[in-house]
Every structure is written in C-alpha cells, then in structure tokens.
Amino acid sequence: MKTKNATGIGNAIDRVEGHLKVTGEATYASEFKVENKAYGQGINSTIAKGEIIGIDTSEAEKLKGVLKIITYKNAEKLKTFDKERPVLATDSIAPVLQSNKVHYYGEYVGFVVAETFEQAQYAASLVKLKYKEDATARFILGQNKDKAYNPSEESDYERGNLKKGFSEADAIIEQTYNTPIEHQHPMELHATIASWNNGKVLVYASQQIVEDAVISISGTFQIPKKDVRVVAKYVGGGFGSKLNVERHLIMAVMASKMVGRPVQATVTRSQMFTNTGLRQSNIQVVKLGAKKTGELTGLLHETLAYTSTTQEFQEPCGSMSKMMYNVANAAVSERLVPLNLQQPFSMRAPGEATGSFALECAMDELAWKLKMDPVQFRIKNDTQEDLSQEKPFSSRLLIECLTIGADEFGWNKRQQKPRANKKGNWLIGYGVSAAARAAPFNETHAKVLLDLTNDTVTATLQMDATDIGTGSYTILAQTLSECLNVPLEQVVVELGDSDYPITPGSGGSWGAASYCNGAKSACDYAIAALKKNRNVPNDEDVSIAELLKMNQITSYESQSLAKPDSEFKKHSIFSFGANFTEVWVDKDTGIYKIKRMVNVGSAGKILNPKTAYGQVIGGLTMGAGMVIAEQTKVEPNFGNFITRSFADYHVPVNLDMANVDVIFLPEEDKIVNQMGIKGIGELGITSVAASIANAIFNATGKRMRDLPITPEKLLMAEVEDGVTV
C-alpha cells in the first residue's frame, strides 16, 4: 500500500499511547486527580419484585466517615419515563432512586456517600432495608411464553411467499437454538467522578459515547446540555456495556449536589453482574428450505428474548437472516417477554453474534441433509443485493473469504462423513461459517489545530471520540500524519471530552470509518483553506509548513464535518467473513479442544494491520467464550444472578484458545466514504460460535444447538440420524 510517510496508514505501527497504559500515565475514569473527592457506594435489593416498606440506616449513620444515605426517601427529583418501558438507547435517561419499587434482584435502592471507599462499602452492608415482596416476579424465559409481545412494526419482516418457498424444497431443516445470558465484564470496572458545581456537572466517566452521555445527565437532571461536560480519555474495555449512561453515574451526580463535593463510584465486579448491562437471553427457531441442487427457497428466523419490566431492549438476531443469502421466500420476526431480571443492552456485535449461531448452524445442517459441501452450499447462495433492503452491496467478497479461507485453513482434508477422522482417543473436526456486520459510517466532526515552530508543524487533533483500548488515538494520528505528510511524532491527538467537535462514539463497528474521514475532512480543509488564501492550486504539493509560512501564520485552526453522501445511501454497507475451525472431542470424556483457527475478512482499507488483528483476535475469543463456557445462570426461585464473580463466570484462557490465523483481504470500498474503510470489530465475533459447533458435529456425529457446549452436555447428546458410529 503506498503512503507518503513511513509511518501513515495502512502500517502496522506501535499504539502511540502504548508507553502511557504501560507506564500507568493513561488517565481511566477513577483516576483523575480530583480534590476534596468523597466515594459512594450504591446499595443492591435482595429482591426480585416488590416495595421497600422500611429502612434503618441508623446503624449506618453512625460509622466515621459517612457523609450521606440517599434513598428514595430523600433523592433528589430526576426526570422518570413518560410511559410504561421505553426503548433504551444510548441518550436514555436513567432515573434511580424515585420510588420505593423494585423490578429486579440487585436493581439500586440506595447509595451511601463517605469519606472513603471502604467506610461507603461497609457503611452499604449496614443498611437495612424491610420489604413487602411480590409472588408473581417471571425469571425463566422458556417458562414465559405466553407472555411475549411485539415490540414494534419492525420486529417483523417478510418477502416473497414462505410457504410456496417450503413448498418448492427437496429438504428442510427446522431446529431450535439457545444462547444464555453473557456479561460484558471489560477489564476496567465501571466508574465516575462527578462532580456538581452551582448547576455545573462535570463528570470523568468510563462511557463509549460521550456526546450521548451528556445527553442522558442532562436529560435525566433536566439541566442545560451546555451546563453538562463528560470527560472519557481512556476506556478500559466496553463491548457494549459502557454505549449508555448506568445507574453508578447518576446517583453520583446526584450525591455530589446533596454534599457539596466531587464523589467517585466505582461498580464493583459483583456489581457488574446486576448493574452494567448484559446480553439478554435468546430462543431462536430456524427452518430452512432448499432444493437438491443447493438453492435455498425458504427462510424462517423467529426470536424469543427477554426484557426488563422497566425498560425495552431486543437484539436484533434476525438482522444476518435478512440479508445474508439469495433467498426470494424469508420471514424474520422477533419477540419479547419482560422478566424481573436486570435490563439488556447491547453486547459486541448483539444480534449478530447470537444470530449468526442459529443461522450458520442451521446452514451446515442442511447442506449436510442435501449431502453438499458446506462452503460449496454457502457459495452456491451468494449475492450481490440485500435483498432486505432492495440495494446492492457497495462490496461483497464473501466468496472470496471463504474460498481463501478453505485453502488456507486445508478444508480438502475435511471429511464430508462425520466422526471419520481420528486420532488415538481423539475425534477430530472441521467447521465454517460465514459472517457479515453492518458497517456504519456516521458524522463525524474534527478540529485540526496546526502550529509552526522552527520550521517543525504540530498537528494536534480534537474530538470527542472515544478510545475503548481498539487503537483510535494510534489510527487517528497515522491519518493526520498520512493527510498532512507531517512525522507521527509531530501528531498529537486529544480524544474523549465533550467539549471536543462531536463525534458517534465507540460501539457498533463505526468508530474507524467515522474518525478517520473526520480527521481527514478537518485535514483537507485547512490544506484547502490555506491554498485558496495563497492562490496555490489544489493540485501544487506544498508541505503544510510552507503554507503556515506563504499565510505568514505560525498557527492555524480548522473544523470541519464528515457524513454520507448520496451514493453510501443507495448501498447496503456491510463487511464479510468467514470462521474455518477445526476442534479435537474426547470420545469418552466430551473434552474438546480448539486446535486451530482460521478467519478471513473483508473490511475495506486496514488502516493499522495490528491493531486490527488484535481486535480480531479479541473477538474469536470472545466467539470461543460463547461455546466453551460463557453465561449467566439465574437462579430460578428469587431471580438473582448464581454467577457472581469470575470465580464462576468463566472465560477464555490462553490454554483454551488455538492456533490463529487471521487473514485481511485487499479492499478500499470508496462508496462506504472517501477513505474506503469498514468496520471490523464486531466482524471477529460474528459467526465464531457456529463454525465451533459445525466442526463439533464434524468431530462426533452430534448436533449442539444450546450454549455453552460443555462436555457434560457433549456426552449426553445423541448423535444424529445418519451418522455412522
């Protein structure tokens, strides 16, 4: 790839924040040198359903070092939902503490303020609360059916005619998958400093949209959006669970205007089970239909999930069913049942990572019932069009990744028959999917700040982007550096304050694209702008310090706004992948082992190769965490959370994790914005657990349709109708 400078786009260079995290100089949320900072401490319910009908704080009140104990009784009047559960987005409001209801186990009932951090958490078990509990709380989403609802127009979508699809198959498949409650659980722990001025908050806070976080305080305190500043430098790790405004951060607002001080809150990682967000429970029913020759004629992808009682949330599991195959007949819909359970959000790729489960594992069914090749079936019903949306994919090269993929990854030694390939004890397996995520682009403003010195440019960036530990300071000051043709160590980027040009934030796979358009946009118009003042031509390559100079300027400011055009609209903008696995069962034991991976993606211009294979990296770990272990387990009496801890939620260590090979297909998609980029974070996740699954089946004859596959559950399956023992 040709750049002007060594250190420009597309090279795999060192973050250039990296000495800063290694050397604890990054500054987190918690850690911002505040002074005169009290710490609170939120207080949890032991129910699932009910009223608070007494508390006692006076043992509380009595330690040294407690400030304040805020209840419903004496919390400060917030702004509370307008109807019964809206939807939650990012800008939400986040009322807590306004009545003496109770919706969930763990739900916020109080927050103790104090002197330290220890005196707020002891002070908090003190506290004694009395309740008048409700008998009809719903924990268990199977044992709810009846209860489901439609949540929107758009939680159905239909095309063609499904039942002349089925109609017209030689083989249909029908089956049902299950995926569990997940926790986001990012290393850094949720956190804020706020502090309330006369009416003037500002808050140092772990949040992954900074201009929505203001929204949300301003929102919920009813105050000017002006009067509101949120500062996020670093963020240690989101996924999802930091996209909004959590309940920690509110009552700290609220708290330091009842004392008069800044006050810190920080979750704790039980907390986090019951107070961060997670990913909601799914039951997806997939029938597929085909003829002998491999084309699909009917899809039908139905959702069951939870909600809170509280608020609305449905992750979209349908949303790759839409548009992922050439199938004129398909029917997606999705449903809701709400549950005295914590609310869901959003978690890495939601829909998608879930979805594609379902989807890829009933794809791999049915190609093995039509005795075809897997990859071969896939590629048989590829196209060019979304057919959800009635546009053409700016690109696809979805057949690329999986024939690339399958050379690399060795798939000619697949046998077609399961449980053929042995070694010693071990049943040895090969599995694919394919993967496809949204690939948003979203408005972006920069402000590009360019000071002369000595003949030496510093070009400084500014937005209010956000840095989750994927590389945005890293990628952003590779394309200033790229775009001014100035040295990398002449670029300095600021990030993660409100009073920067806004941004959409860090979440959805939208972040690269987003900046980096905004940086170069802000670049272009100053080279532009300086230019133009000069009567140089545009197309005259003059360094940007000979332009300070022609200006007679030593420093210069310029901002400027990146959006779609016309032609991004007439697209559907998507990137593609595909997972190739190959895992090793235990005959006896149902102990599997993940021997080696393989993923190719297509995401346009990769515009720091390291970077993005660590975020790849990260997310077919995060896809093998699906399978192996992950998920919250409720208990089904009271509704709280079994899994408290990391002691019992399990995650992917490096010993579970294989050999990876991850592939970049050549591509700059210039119709998804100027500089051809896509996203790729949620890319690595997407379709991960199912190529685990289909090696599974490869490997033992069995199908495993429930999430996590433990051995346990591994041993008790019956292998299918077919396979050969």
The other form holds:
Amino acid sequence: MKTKNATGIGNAIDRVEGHLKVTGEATYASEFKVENKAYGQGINSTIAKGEIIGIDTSEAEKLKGVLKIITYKNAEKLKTFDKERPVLATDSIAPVLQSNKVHYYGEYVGFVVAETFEQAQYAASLVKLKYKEDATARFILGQNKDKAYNPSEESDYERGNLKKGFSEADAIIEQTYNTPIEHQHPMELHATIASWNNGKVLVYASQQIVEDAVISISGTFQIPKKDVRVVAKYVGGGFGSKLNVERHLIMAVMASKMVGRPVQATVTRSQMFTNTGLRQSNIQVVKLGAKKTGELTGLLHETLAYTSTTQEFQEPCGSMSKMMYNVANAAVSERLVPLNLQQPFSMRAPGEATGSFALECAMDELAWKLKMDPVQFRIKNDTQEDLSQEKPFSSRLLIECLTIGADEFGWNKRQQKPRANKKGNWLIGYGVSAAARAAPFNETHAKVLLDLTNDTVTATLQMDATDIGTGSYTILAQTLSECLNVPLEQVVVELGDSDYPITPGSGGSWGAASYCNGAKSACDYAIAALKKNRNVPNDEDVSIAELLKMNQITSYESQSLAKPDSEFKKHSIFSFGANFTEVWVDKDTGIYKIKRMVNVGSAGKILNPKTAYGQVIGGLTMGAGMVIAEQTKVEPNFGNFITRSFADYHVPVNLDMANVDVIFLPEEDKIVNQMGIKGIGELGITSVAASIANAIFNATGKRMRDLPITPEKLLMAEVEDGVTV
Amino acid sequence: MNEKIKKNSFLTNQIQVSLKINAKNRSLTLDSRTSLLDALREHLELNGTKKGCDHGQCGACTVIMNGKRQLSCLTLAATCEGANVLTIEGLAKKDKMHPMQGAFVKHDGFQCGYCTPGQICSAVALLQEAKDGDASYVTADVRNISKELKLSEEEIRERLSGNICRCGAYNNIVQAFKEVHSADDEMPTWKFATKMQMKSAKRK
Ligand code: FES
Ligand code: FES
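Now show me the form predicted together with its partner chain; what you just gave was the form predicted alone.
After this comes the whole thing, all chains and molecules, with the earlier chain placed first.
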C-alpha cells in the first residue's frame, strides 16, 4: 500500500492521545465522574480448599458507612457452570459468591460496600469467616504428575515417525525446562465503576475486549446483551489479564443492584496476584535430534502445566515447535494437572513466551553439541511451509531476520567456545534465538462519520476497539488520514464503548491488523458510495470534501467490516523475529547484566515505527523479566502465594534494562490482509528468555533451564560436560 | 480560593486539612485514614495521580510535595496541613506543557500511560535533585559530589527505578529525560533494514 498522506500509515508520528496521558487527562476505568457512588472491597479466602461454615459480619456491620456485606448467603443468584471444569474463554461467565465452597487460597468469599474506600477496606478486614478445611488440597505441579489429564481441547499432535527420526540422528539432546507462575501485573489495577439501573447495566471497566465483557456480564446475570454497556476508554495495560471479565466486576454489578447505587471496585495489588489471572507454571521436556550436517530429524515437545479445579486453561507451549523448523518427524503434547490454585489464563504470548524458552534453548544446546553456529543451525532448518498445517506461510523472512540481526549485532565476534570472552571479573556471552508468533486477523466492524463544515471534513471513527498501550488510537487515526486523504487534525478516533461497532478487541496480536482493516473498509465504503451516487469513476481522484459537496450533503455515515478472505485461510500466518543478546556475568557472584540487545522483527506493514518500537521493547522488557526475576512462589503447606506485592514479585525496573536496537524488515505481505499488517505486540517477548539464557551459557558454560535465572542459581550451577573452565 | 468545608455525616474520625494543590488552596474534610492519593483521586477529582499498588512499591502515585518527589499513597492526607503539592495536572502552565511532558510525547516515553504521571513528576523532581547534587545508589563517591550534576545514563536509570513501567517504555523515558536534562537529542533506536541488507541476506 502506498502512503499518500504525510500523517498516514507508516509514519513515526507521536501518539495522538499522548497529550492526554502526559497531563493526566486520559480517563481510566475508575476515573469517570459518577454521582453517588459507593465503594466495594472484595474479601479473600484464607484456606485453599474446603467450606465456609460460619460468617460473622456483626463487627463490620456496626461500622459507620457500611452499606452491605455480600457473601454466598445473600448474593444474587448467577449463572453457574453447567459442566465440570469448562474451558475458560475471553467471554466466559464469571460466577462468584454462589456457594460455600472454597477452591483456592485468595478466592473471593465476600464483598463489602461502604460509603468510602477506607470504610470498605476496614470493614472487609473485620468480616470473620470460619472454614472447614479439606486436607486433600494440592498445590505443587511437580508433586502431582500422576494426576495429569489430557485437556478437553485436543492438543496432541504428531507428524512423521518420531522413532525413526531419532534413530536417524547423529546427535540428540533431551532436557527439561521449568517456568514458574508469572503474573501480568499491568500498572493499572483492575477497576470498575458499575451501575445497575432497572435491569440495565453500565460498567466503566478496564477490559481488553469490550464485546466479550458484554457477553460475559449478560451471561453471568442472564440478562439480554442489549442491556449491558461496557466502556473502556483507556486501559492501563492488560498483557492478557484484562481479556476476560474478572469477578470484582461481577461483584460490583451485583452490589450496585443490591444497594441501588453505582459501586466502584478496585482490586488491590495483592489481589492482582490472586484474582486477576496468571501464567501457570510449566514443566516442558524437549527432545531434539539432528544429523551431523545440521538437519533436524526429530522434535518432541511435551508440556505439563496446571489448571484450576474449577475451569480449564491450557497454554499451548508447543505451538512454535509445531511450525518453526523443517523437521519431518515431530510430536507435541500438553497435559494438565488440576491444582487448588487460581485459574490460569493468557499472559502476553501465551504458548510462545514459555514454549520458545524451551525450544530455542534446546536448539542452542543441540547446535553446541553439533559444533555448529546457532544462527547457521537455524537457517539450515528453515522452512517456507508450515508443516503442521500443511500450508505455505503467507510470508516468512526468518533467514533475513537472523542474518541481518547477526550483522548488526556483530555476531562474528562471538566465540563458539563458552567462557572464552573475559573482561576483568566479567564473563561475556552472546546469545541468539528465533521467534514466531501467529498473526491473526479477525472480523472487525467500524463506523466512519464524515462532517463537512466550512469546506473542512472532519472524519470520526467509532469502534469498540481498545487501546491498552498498543497505540490503537494513533494507528487508526493514521489509517483514516491515509484512506480518506485528510490531515490528521481532521480525524477523531472514538474507541472503547460497546455502543460502537464490534471488533475482536485487543489481545492475541490481532488488534492492529483487525482494527485498521476494519477502519479502512468503512472509509473505502464511504468513498465508493459517494462516488457511485454521482457516477464518479472509481479510479478518479476526488477529495472527500469534494465528494460530499457533489452529493450536496454535509454529513455522511458509513459502516462496514473487514474479515479474512479465502487466501488468508489457505496460508499459515505468522510474524517472525530474531533476538540477539549480550550478557556480562560476574564470575564470583553470579550477578549478571543484560548489556545490549538487537531485535529484528518481520511483521508485515509497520503502521507506526514509533509505537511498534514501543511494543517490541515492552515485550523484550517483559521477556527479560522472565529471566531476571519474575516468579510467584507457592507456599507448599497452605497454598497461598508467598510473593504478593512488588516487593517480592520483582518486575524489571529502569536500571535492569539494556539499550535495544530494533530493526524492522520492510515486509510486504499481500496475502494476510488488504493492508499487509501482521501483529507485533507479542513477537517482542517471544524467545527473549532463550536468547538471554543462551548468552549466559556462552558466557559461563552453564545451562540454566529453570526460570528465573537468579544469581544464586547461576553460581551454584555446574558447567556443562565438555566445557573447559 | 477556599472551598466551604463540607460535613460528612458518615465519616469516621473526621479530620480537616488545608493545603495548596497546584497553586490552589484546598480545604478538605476527610476520614483520618485517607491517603493523599485517595484525597486527590476520590475527593478532588484529580485523577491524574495514579494508584498502582497503594504500598509505596511502584511510583505511579508520585507527586511533588514541597519541591521533592513524594509517594502520595504512603502519605496520609492528615499530615499534609499547609503542604504545597504539585500534581501532573499542575505541571503545565496554562496550555503550555512542561518540557518534560513534551519530551515524553516526542520520545514515546509511555504506552498505556498509567505510570506516566508518576514518571513525569519523578523526572521533574529529579532535575532539581541533580541541580542540588543529591547522591544515589550508583554514585561512585558520595563524599565528593558536586552540584549541577550531569547525570550519566546509569544514574538516570537508577534514579528513575522507583517508577515501574510494566509496558517497558524505559529506554524512551531515559531519552525523554536526557533531552530536558542535558539537551541530548537521541531518538528511539529503531530502523528499517535496507534493500541491500535484504538482498544480501537472501543470497547467503
Ligand atoms: S501507588 Fe504509591 S507507590 Fe504504588
Ligand atoms: S506506560 Fe504502561 S506502565 Fe508505563
């Protein structure tokens, strides 16, 4: 697509909503002006499994300002699950306070509504619950392998003959890679202001997918969808945790119905550990075999993870292993163990972020065993066909990513031998990894309103899309500017309201492609219709202002949609990338620094390199977090999380991050969608952990297969066989 | 301008505080447990200051109080009698943004924007700390530190490490700060691979 307009797509313009964010004027969920609101506070269970056998609210009720205390005893009846452990989806119902059963430590068991935030918090602490504990609760994945079951969404995959594949191999590695529980922790706490008004619900909420929130609320309360309105103008980060409706929101709606006032509920940071989703721990086994020449002959990737005892979620850790390399014999499987822990769900690049750690570390291990350069080893096993789907890739520039990245990074200075590059006390290592992340594109509706005043057209776009930091406002403004050929100043973008046309929302790297193609279709439709009315040939260049004048109208409304076509379906659609990392490890303390990174991404049309860069470095930062510190620890006797604040769950801070060079490839993909857009929001986090771990091996000769790689673990680890110290 | 003090029949342990916020005198009747953060957000409709943890661990609630950065979630409003508080809403002069705000937009020093007011208040106060010659954890020699510091990249990163950005905009935040602090006009480090690079990569 050619860029016509100076502020159209492809340009690195500043975010259009930037001034609102730097002046504090952007309105997040709990910041809407709502009269007469009360405050709600959830109460969390303090056992992992059992029953509530007594509730004493007397002390709390005596407090001034307390309006209502809701427990399973007086809660509104909600729709509950009609089968055992249903699969959790982004539009699932979210029943809460429906029985006296407790399924995990931290589950909501009550909700207090009061006049002020302080009263609600204090009152919540005064509600006394008595439990009958069930001693059969289980918390530790590694100790419950025998309880594993095959998830209801069939995940076993096999091609070729694995046995034969491994028998043909000259070198084989088989290793186990462990990743801990991680939390998304967007900076904005989940929050809502919910009102129930004669059966009609209005919620201001921090949600990534507005439409699915509507479905979830209407399903949970068994009310018509049309009676639910969800507004999410600005979302302070999501990373998966705001894909679905969490239960504070349901409790706030319920409370509003019960007290007859709007109710604001903000979960606390420690409730962000127990009540807003997480990435579960995984135990992954990868076995790889290759010939001396480097061709892969067999690949096995088995994952054991946990789900909760109430719902099922399976992180597809084997997704990248299925399609990444040219290996004829491959098998991928996933098994789940139900544990008395919070229900897991998607966290940024579910499947790829963790799966790539196992696969790309294993690739490095095998390359070393084969005495091959790990970049060349990957190039050798490139494929232009997705063997798992038996479809060609719409575009795949992985070789370019690896080659250009290696050049830019100075890969040729890498010593193949570990511990060979030293500076004083520092051991210096270089690591590489390759990345692939699906680039979906889903049906998206959009409305464009054109208004002609004093010869100037103002174009307003409306869709229920969200901007969770991804830059939706900006790239959509650019799309309108481009498609209607009007300057950016004449474009207004209105998002995040279920009254607007339906989009798939933000998540799964489908946002940019879906939103922009949807918006384009509404623009194209307007132009085509206005031309047709006046018999203007389609290819004639007439300004949108001129077209409105020719039609003798001052306003026009067009609504249209974009969706994948048959070509899309005939191809396998992925974004590709490569990460290069330099680490410096202190040989005596195990403390290490990520010195620099080069990231190459091939993600179709880059709509705005500035916001795309933000997505990439954001992903790299979170990927670095996986390696340097992030983990949620489970207390083995009681099943509570030991880490429940930022003081013990460490996320990367400014000083932890390296300077990063990001290189985009000028990829033109004519198949994926009209605008050639592929996702980039999750490509950045994919494989980062592996490139850091591989760099640590190159520096120290130690294979670190358990995340996070803390200095003490690194110090205690033995060097690999065959590494000379 | 003094607002009339409201009586709140439902408040427990009522207290009254008068303070200056963004150059305006404000008088508040509050529950004695109210933090400065909640006073701003829930009682004054100043929602620019954000709540990211409520425990002094993330920096989202940073304001500038009597010239120094302060975590408003750890500050009881009751202790702010007579204080002079500057929030993100008060940084811009009329319609002109503070240079730090402009630099954050130019360098894309944010994504979701939720940590941003805290980052900016922190950065603005840090400009003054550098002028005053305050030491930090990475200062090489704390006994020998001059005023008017030109902060190194490591110093900037350390001194802004109290403000978490989960979106990971750190590199851009550092660049925004540098521009205002030392007129260093480095821009985000992205580029497109050239045609030549693409061609030779194919060949290999
Ligand atoms: S809200 Fe105050 S430091 Fe996090
Ligand atoms: S911009 Fe989202 S947390 Fe910093």
